[in-house]
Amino acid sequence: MRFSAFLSVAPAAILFGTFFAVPLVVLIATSFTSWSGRSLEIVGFENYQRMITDPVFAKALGNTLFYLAIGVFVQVPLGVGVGIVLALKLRGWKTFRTLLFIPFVISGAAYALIFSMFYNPRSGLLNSILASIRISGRDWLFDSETARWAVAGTFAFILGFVMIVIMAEIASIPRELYEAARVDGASELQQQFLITLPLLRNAIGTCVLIRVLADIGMFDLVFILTAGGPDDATVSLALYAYRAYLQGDWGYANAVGTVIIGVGAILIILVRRLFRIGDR
């Protein structure tokens, strides 16, 4: 029997202390190194000194946060709303749930380059369509007053997910709950504010959750929309690792990579305590 366990569970420890475990002690580890690929030397603490010194660093780190809060606080909120809008099986509910979900299926890459476009300061469409109406148009992408809230625009309106995931939780809710909240005289408002939004804490803070694993390590977007300019406005954390590591920088740009899996983990802890994720 007991090796029958271990059998069975022995792929995937291979595959965790493969593509996990061993790489994360790597990351850890090399963040004391001076490392370029061809020579390491252990230079303790010097990474993360230079790392809170560097104005460069606290750009990245607050355009990394503010990214995180756009999703959790203007992307996920939308979606349950559209999420619950939509399980109400209005007319039309379905047309509109598949328009909604269409934008979540399209790569990142092809994402940002549709808003480059859109974005354009000479044939864009939004300058276009501030022209029309008489608004002097700007260069979106490449001001600092408006390029980081130009990229935060290019995700924070793709609900599909938020809004599938709300509707598939809403549709385990037992009917019976409504239909005695009807005949207490419960209004259609009353019904959804509590009843629905309170069953729906797990699956709200499983969204908050997955959209702080994504935005804590974005890099695809910022990187094709503005490569991190103009002025470092736009950088995250992540694209300030990767220049690091083109620059042969491998130790400090792991450090940085460990800065973000340490916020990363500080941010999955708190959700999980604030929506008792996994609770009745």
Contents of the next structure:
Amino acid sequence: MRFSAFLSVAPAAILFGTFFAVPLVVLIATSFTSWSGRSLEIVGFENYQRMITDPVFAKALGNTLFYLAIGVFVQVPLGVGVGIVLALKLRGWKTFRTLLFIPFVISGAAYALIFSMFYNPRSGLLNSILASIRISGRDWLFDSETARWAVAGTFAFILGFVMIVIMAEIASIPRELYEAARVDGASELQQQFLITLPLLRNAIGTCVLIRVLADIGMFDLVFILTAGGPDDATVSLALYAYRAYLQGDWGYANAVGTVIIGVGAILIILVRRLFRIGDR
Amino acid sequence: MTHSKFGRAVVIATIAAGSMTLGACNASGTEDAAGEIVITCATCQESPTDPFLQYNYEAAQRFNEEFEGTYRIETLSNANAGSGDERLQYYQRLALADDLPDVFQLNSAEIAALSETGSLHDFTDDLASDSAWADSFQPGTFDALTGAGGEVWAIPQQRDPIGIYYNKDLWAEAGYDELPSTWNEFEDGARAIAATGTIPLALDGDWATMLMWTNLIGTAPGGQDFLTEGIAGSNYVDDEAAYNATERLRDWHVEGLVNSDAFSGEFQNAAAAYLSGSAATVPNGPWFVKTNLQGDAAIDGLYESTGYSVSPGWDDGQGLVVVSGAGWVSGTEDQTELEAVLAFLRFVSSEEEVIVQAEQTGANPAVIVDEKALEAADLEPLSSALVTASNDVAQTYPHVRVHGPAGFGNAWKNLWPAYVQGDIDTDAFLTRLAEDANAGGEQP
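Return the form predicted together with its partner chain of this protein as a structure block, the form predicted alone having already been given.
Once more the chain from above appears, this time first in line as the rest of the complex follows.
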């Protein structure tokens, strides 16, 4: 019994060890070194001290938290709202569900290219629309004032994942609860606020958790849309680490990677506690 | 199957799989069953969009045909074969794994960085032992490919004078029969063109913008020194040529003489403005004719309306950017493989092959070619006119993107939009540009 249990766990343990545990240990260990691939020298906390004093790191951390906040406070509430409305199965709900899910399945790179055309100051759709109502456009992606918002605007409205999770969760809520509420005279709106929303706590918490995990490592959209510019106005932590890696500063890049994991872990613990995920 | 038989089978299968993997990894450079020396090329793949890769592919096929039974090029499929920011990183990873291809192409900044790994072959002795081959190259073509210790890290692929394309009709409307010869005249003309609602100058925030910056610096007194030596240092602010050029180029943006989508880093934005007839001028290399001007995106008659000129100058005559940065490098030190590598490099630098490359890509030969052979080849007239002009211009200088530090392009793309929009002043821009561009000096 013990041997078969060991066998059943072994593949997962080997994969976990090979592709997560060992790289994590290497990442953290080398974050205390000056490492260029050829030479390795232990430098203690020097990389972390350098990080604290680098204004670009502060920008990268601020931007990453900004993207994360947009994901959590814009995408999740919108997705929850749309999911609840679609779960009412009003006329045409399947069409809307499909349309809203499409952006979720498009690759980040393709999505970024579409939006770079959308934001193009000379021939983009956004400026053309604004021009039609006599509002002057601007270079949204390369203007320090608007770049961060423009990048966030590309993913804030990708509601597909949250919407589907919410709809699936609503489908599992017993119908009897709504029937009893109706008998007690609760309106449709009251039913959604007093029955549906509280029972969606776990699903909403899961969506927030997944957004945190996705946005803490935000890279592809920023890299393709702006490469972190202008003047690092859009740079994310992952892109900041990538730049250090390109410069052969691998020890420093791994220190940034360690910070990303640390910040992510703290946020995950907070979200789990806030939504009491797993407590039923 | 019993446990012991199963275990034995697993061990045998593992060893077999490992052997096959190692065998596959070790395939290059060894003699195959036909007795040919097989080498790998990482920039010899077919490409419908990149004429240089396509030429390399066809050249490798011709080489294989000519040297059948002796040498053979095996083409590697490489997503990073074309130029791009990730190419250097890709080869650095391979160098660390001691698995560089036997032959591939890099630009000079990439060569400088990759040579630090100690994995590139030094061609010094090969050229010294074959003076006829060494002397066949044009003067200066090895400059950007030579290391600090005199190592020759690459065999030059081309030597391109790079100029400025201009729409003769649009400039004529502003009263100019040809591109002005001084920057002040150029600005006057640009303002006149802007007044008609046309974009005077199409830029992209990257290659083309840096090309104009290079032109402005290179034609100024002392500017060539900055572009050849100062660019790898940290003192950009105190260089008068660099300082004035930076402010002048910024002013063009501020004045509205440049397309509004000039910050993206995508050359396509600059090209689209010119090809659609909405911009009067765009700087680029001779390959622009093949890849854009003769493509479907160009409006009817644009090729005939296009002139190709050297850069205007400050007061002392015009100038020209010369790029000879791209070269063939080798990642092997195996003597058997090197024999095949050198045979291939002699092949692609032969007079016959460089003319074929010039015909197919629009690029100009890195080797000295007999004038009659060039005439007979009847190269593309618009772009090849600059080859002749390059002998007469007052200044020639290298492009910062190709000859500058490896981090220059990324630093520029990050800072240039913020500088133009007034977020940072000239001193801060140049200081940070120098720092960021040179930050990647120590590559793995």
